[in-house]
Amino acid sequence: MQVSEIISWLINLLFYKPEVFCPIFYPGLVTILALLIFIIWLERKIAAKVQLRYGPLYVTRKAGGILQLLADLLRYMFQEPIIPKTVDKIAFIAGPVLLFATAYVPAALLPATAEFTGLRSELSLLAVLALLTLAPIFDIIIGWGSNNKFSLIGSMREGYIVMSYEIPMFLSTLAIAMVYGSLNIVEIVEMQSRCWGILLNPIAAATFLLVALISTARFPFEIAEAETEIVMGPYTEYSGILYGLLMGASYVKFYVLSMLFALLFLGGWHPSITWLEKIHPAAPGLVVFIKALIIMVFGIFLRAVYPRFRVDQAIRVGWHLLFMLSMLSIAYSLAVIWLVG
């Protein structure tokens, strides 16, 4: 086999096989890493603007200080990670890696377009939701393995909050799946070509969006790692690249949930831009990415305008408000099905 044939085979494998392209490039790892740098920079800039204080500025001032994020990334990568003697070393080291990995894996299963998806299954929605439930487990393992009372308290807070939001998340997702009669994400998106899910069931959309904010510790729900109360919660003992993975995991999960919200409630890749297909089969997925980015910008904007809830207030929101809204969204879906049928 000639060198040109090997290069051609590699290009075809990496860029035109959805089973490889989706996990690595879009909506997978490369997109996530680029988005992490941009969204953290934007969060700092928005918070600084709203609160009338300096954000990233003096590093590449003409570019808005965006290289400050690259400097922070290099610092996390090369800073010495300090591992206390009293911790459970396996749980302490593996926890952040597994937390970041389990936050990322659902992105690999999300479709870029109808014809370009890494997972073709009639139960793809259930697969994504099942993987989303794994990440909080490692928050609790991290808190326990750190052998620190602040870390343990922070991880227990995370456990309480998880119990309050996971049921509403599943019920609101089930509500929109009932309307379209499918658990296949691609089929749900295709059926939104005429009417988006947010119009068919706005209650499920509002519930899912609030759940996304809670599950990713967006303000006002940044509770597990409340700096003013318990230092940094489950992450008190972490430094260096291990802390970088922990910080990045919540943004990755927020990206996944924003993409899922765009696919289920905002029409996905509809309205489709057909000329983008000439660039690459996954290029029309740019429409989904833009919708998800708008959701993420809304989420980071809340940091600048809302104070943090107490843990009991957040749990009350989950059980008293979101649970009731999710049950109401199920009833709303049944009413829509009855009226249409």
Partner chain sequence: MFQANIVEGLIFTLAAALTIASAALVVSAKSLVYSAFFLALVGAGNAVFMAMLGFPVISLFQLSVYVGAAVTFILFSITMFRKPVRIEPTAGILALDAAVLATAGLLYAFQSVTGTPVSVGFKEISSLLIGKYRFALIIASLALVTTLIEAITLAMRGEMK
The other form holds:
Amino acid sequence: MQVSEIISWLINLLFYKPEVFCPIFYPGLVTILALLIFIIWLERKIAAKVQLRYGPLYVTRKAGGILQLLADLLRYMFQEPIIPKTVDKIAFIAGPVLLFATAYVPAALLPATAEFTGLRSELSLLAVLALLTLAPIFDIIIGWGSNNKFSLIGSMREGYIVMSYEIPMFLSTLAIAMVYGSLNIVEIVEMQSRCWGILLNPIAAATFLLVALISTARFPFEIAEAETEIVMGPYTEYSGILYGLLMGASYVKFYVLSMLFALLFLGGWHPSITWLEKIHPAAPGLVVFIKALIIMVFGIFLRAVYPRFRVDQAIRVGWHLLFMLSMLSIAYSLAVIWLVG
Amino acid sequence: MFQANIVEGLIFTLAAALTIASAALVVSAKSLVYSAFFLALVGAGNAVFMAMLGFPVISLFQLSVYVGAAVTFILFSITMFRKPVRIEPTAGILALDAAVLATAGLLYAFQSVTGTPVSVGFKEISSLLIGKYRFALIIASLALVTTLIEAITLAMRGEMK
Amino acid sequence: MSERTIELYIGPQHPGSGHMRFDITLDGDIIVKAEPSIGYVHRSVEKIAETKTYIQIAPLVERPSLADTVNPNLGYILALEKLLGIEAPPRAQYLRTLAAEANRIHSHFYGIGILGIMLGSSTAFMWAFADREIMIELLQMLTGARITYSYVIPGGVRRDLPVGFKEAAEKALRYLERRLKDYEKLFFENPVTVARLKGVGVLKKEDAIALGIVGPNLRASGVHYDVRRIEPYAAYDDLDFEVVVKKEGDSYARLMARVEEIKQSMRIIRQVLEKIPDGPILHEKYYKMIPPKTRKQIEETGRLKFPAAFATLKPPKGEALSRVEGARGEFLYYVVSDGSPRPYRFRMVSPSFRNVWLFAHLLPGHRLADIPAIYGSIDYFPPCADR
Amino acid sequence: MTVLPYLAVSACLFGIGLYGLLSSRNFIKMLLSAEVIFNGGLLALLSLAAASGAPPTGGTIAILAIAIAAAEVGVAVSIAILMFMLKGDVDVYKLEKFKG
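How about the form predicted together with the partner chain, since we already have the form predicted on its own?
Up next: the whole complex, starting with the chain shown before.
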């Protein structure tokens, strides 16, 4: 009797308390790990399809090698992380861990549905954005801590790119927040039940999407770790689980930005499927997840299409194109507010 | 109520320890990169205080703008990271004296302050910003944008040389 | 070294360097000085050649340049034939041209693929490396080998045209023509590719001539120079093709020069298959040395059995010089014979060795990220330079 | 909980920053110390605002201060870059040679 009570209490705590469920299951850690395995597999598979080859195949051959990434993950886990003598040890070890953590934390704050959110705040959008800006610090720190010229150059590139995309990111998000007059993600989504944000302010949507691509080093902006120039950029000296964390962090950030895009511009959990709520209160949030997944698939598909830009060209895109676009999106929002009221 | 107080006290103590330790490390760290990194931590700790004081908007603003600016610091510390930082001993002792005196003086001055924080929403602040402080807002945002652009162009020009 | 610059050693174990090293001096992101440091895959072909008999050298000269093997082979054999004072029969000349052009296409696809991966386009790399297979298959059908054919021998070629080759070649060429349009959409006209290559690494006409650059790199700078036209060998005199010349001299022009040359090579292959005359594939001097029984077998299968004389080929005293237009540029051979079965002196000048100076000349003033773009556009192949 | 502990922290930050500012010759290091002082000042401003009658006004001023501080970082770093480019050093004792 008592054991069953404890179990039911535990289940209640884990699965029906949003404060616990959101960070751990959806949209938090478990979803992220599953998604990491799936999306990297999909990335390789799509690239392989375009390039007329098979891609990952031999691990679980019947399922098209979908467990390949799980095998890779296990390998990273048990591989010895080599720490070179010349590195700054604290920065070298703490960097990847903190980078992954800062990439993950905003995901934990995203709402699953209107009633089921980890963070209830008037300012949840601002909070997610503020946390997103922290990650580049560690990217630069690890490049410096690696004490390798290639790492250092990669970090410098990362720093310059960060400076060029951060302001457009804020401005485009604030533009859509202005239209809805709210900084609360849940409220913004609720107001999109009739008209999606992408229709209200397409400029902001385009800017945000481009920023998402640049900030997570998707092609054609995979510049900080350009392989043929600077080996692996900031990650050159890394191996084992530390490298796994670094690789994962960029995908996690991409996931957060895609979720944010789905929530802000694609109507979030609308059209809501109410019968899903009978399964679990967070289940209607799957709609958001599917929308975010579509964005991510688009992002990873670009790898098969584009070469990479040079760093100065990317910065020019950031300042000339994105900055102007984000200013335009603010003006557009003001016009929409003035017209619609 | 009592419990909430304890939690608040705990958070405050942790944040205070973090902030002061980071501040000490900013001035004492051998490498500029670490200094800049700890400045980011000072900013983050400060953001916690702000949230606790009832200014969540400012806290998040501080986190995104100010801690984000720390990136710039780190970046440029790296470019100039060739020579070790020298501290002159005599000046150091003088500085220590001055710092202790200043701290004591400030503490003495603050003693008389009483009052408890209240929560401030972003609507109030934004209405103030858009209303009464409109001009200051425009000036500040212009300054922010122009200096950032200027910093970038300067840096780029330096690279192109 | 001043405070502002950093020295960067790229290679020889670097994903973008190939088997060589660049000593780069950087100021910020700009390259101040670049020195290619070659020799990491040196295999001393010239010295080894002095210890081998003449027929053994034929496979040896192919080894340095694996993407382009018919042309070095052909160049050496031409020099040897000059020493021996013979010339291959017309059918053999046409077959040599056919193999050389198929090989040129293969090599250009290889170069385009390398440029693709250097710019980060893994698709261009995979496609080009897969489509180079088409030409490898075709040459396999002709010669029986995949990469190192040793197809050209003194006085002729090793094998006659197999049955059904013409149809297979036509099919392959049509496929490649179709594919080139896909490349155009995905890679050649991709805005990112254009942004990375246009105006990058401009080689002026005068500089190209002064530096002694050869091959498509020279022609992309506006110099009308092609050994196939200037000193025609094999069957090039009878064939109609254009020498691709581009004015711009930048990396994009070098890429597009290669693409145009692929098209010209296709044209040549079609003409060869149409015009190829009947006749023997080996000079009659050597053909007569083959026993009649074997001769009959050769006529049935189209596959040559070497006459015993090849084992102890002794050219008369003298020296010979030959040049051919390889895929990457001009190969030059200089062979000195002292009447013994081994050459007294053997000299091989490969196109990559002449193009390697481009790095020191083109890289300064560009950004670090331009190294792969320029490297890929030059189509430099370290073993070819090191020999 | 009153605002007094916050003020104490801000005073500590001020003291630490002052020490760093006075004891360093490296331009960037001085700037970083000044930023610590700025953080102390900001905290004091907000604490006092929270305790005063009109918190939103204090908050507004704080927002403007943060924005200006970020801008100031840009300017100061630009100066540092110029200094580094011209002299290859960031020692402030050599800064006087910029005069005129």
